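As a starting point, one isolated chain is supplied in structure tokens, in the form predicted on its own.
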Amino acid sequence: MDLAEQGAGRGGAVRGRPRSESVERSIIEGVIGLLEDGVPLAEISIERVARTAGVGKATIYRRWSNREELFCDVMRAAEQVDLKLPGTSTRDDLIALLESIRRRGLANRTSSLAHNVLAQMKSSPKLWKAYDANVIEPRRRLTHEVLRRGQQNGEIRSDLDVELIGDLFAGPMLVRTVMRPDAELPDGLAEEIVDTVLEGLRPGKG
């Protein structure tokens, strides 16, 4: 998915004159280079990132409503959440979810920006609002909408609640990848979790 596409996804119509991607990378590099020069998030306004990328402050507000918005994005192009499903089975589905899992938290203890920024995040209560709405939560939606389908075809058991079913095979991934900053995480992890899972949720294990 590029930028433009991802802005079209925060909400549909686009304002003002078409968007270009080229300008929008340049004002996320932009971001992206005051974050790797040091400066925090809360000195990062909108009229620096203007003067930093080249351009003017209009052009700026007619891709990103605010700066929460913005540093969303940033967000997205360093950790490259955005991924498509293999949509063969819902085993699939789900090990390409917990594996794009497993990818981000190897990049986030090998990225000092994805890190830092990740961290600063976490501690501004309307930051941390807007990253989950827009990107953790479209991620918990997509996972959902996997499990429905797995008990609608019958390869996951129908009386469980998708949320609980989606923490139990998150939350080992998560853990390690979030809690446990030193554990391990090797290829064919997600495979070992999906399967794991699996075999208890398929219909006739309740």
Given for the second form:
Number of protein chains: 2
Amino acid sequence: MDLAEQGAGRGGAVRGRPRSESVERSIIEGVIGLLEDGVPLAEISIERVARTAGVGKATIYRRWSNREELFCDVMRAAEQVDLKLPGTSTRDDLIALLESIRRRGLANRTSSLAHNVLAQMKSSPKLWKAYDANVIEPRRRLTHEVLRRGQQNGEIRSDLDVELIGDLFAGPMLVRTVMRPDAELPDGLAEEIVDTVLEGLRPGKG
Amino acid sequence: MDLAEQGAGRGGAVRGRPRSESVERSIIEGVIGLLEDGVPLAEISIERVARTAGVGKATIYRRWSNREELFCDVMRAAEQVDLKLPGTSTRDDLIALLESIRRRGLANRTSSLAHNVLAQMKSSPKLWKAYDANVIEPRRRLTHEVLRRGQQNGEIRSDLDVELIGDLFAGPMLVRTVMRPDAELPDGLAEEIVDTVLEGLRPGKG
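I've shown you the form predicted on its own. Could you give me the structure of the form predicted in complex with a further copy of the same chain?
The complete assembly is shown below, putting the previous chain first.
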């Protein structure tokens, strides 16, 4: 699956017709309704989604090329994470990126729907691969773009690989959100991580 | 399970008798043999371990209070990770700690036994809790001790919580070993992470 397809899958190709967006929303809401009723992901076929939303299967396949892509958008809706980069500085963009990880972690703790769907996606290699390709990888690529821009601007050291730098910023937040479900995720954590990693841990810094 | 029990479980209470250590080793090797033969963890009871090692069940229970503790030692043996802190500086100790995470990650990729046992432990809440208590938590506590000492020595900024600092160092390595099985884990990665987090990412540092 390439990026163009992902864009189309998220409605990129059919946007502009308001009716189409509302159809899309009602399909996603239909899936969320099924999940809230306790129907396992594995039992939600495109056919069942079509029946629930009162549309034809072709209407669904025009928007998502397969179940996996549809569920990624369902997951996005359940997590309600909206990522917007302020673009004011590398620091501010990095904080926004880490804040989106924190919010996703909080959603996963407070919304049993988000938690449940994510757990089910994790246990299916095919669904997890789609989630990784549609949600995780694009965020990593965006982080690397932000860092490369920061290196060009002189805001970030340019002697290090952006892959490594990306992990230095995202790693601490991911460890708390994904690996330690009981770790604290206080307001301001994104800012604290970004500023500390920028300034370093030697005394007299920061 | 408290720490004293864990110590006793690892043979702390019975050490000093060489014969006892060799019994312990043969029990662990017996379990590893079963796993190498493809026997699932769930089918390995204390009774079966006793039969395999040619000892009585009481001999096993003198060393490990339950299956979970025994499997944690099996996991340690499979991972072959030996953590020794050099004690020469906070930086060197942190590198040793991160290097042990890297080696565990490498073992999990190259040893199908370690990978398989870890996957089975993850899918059992009881086993995972034991692994967390016996392997992960002690390493986190040790990291916090090293950092507290570093703050007292003036090697590390003392205005930040050691929990957060610990995640800044361990997070990037854990993300690569645990969450992204295809990420690179090159020699020298532990050193690179520790030095970069110590010096910070602003230009002109490091």
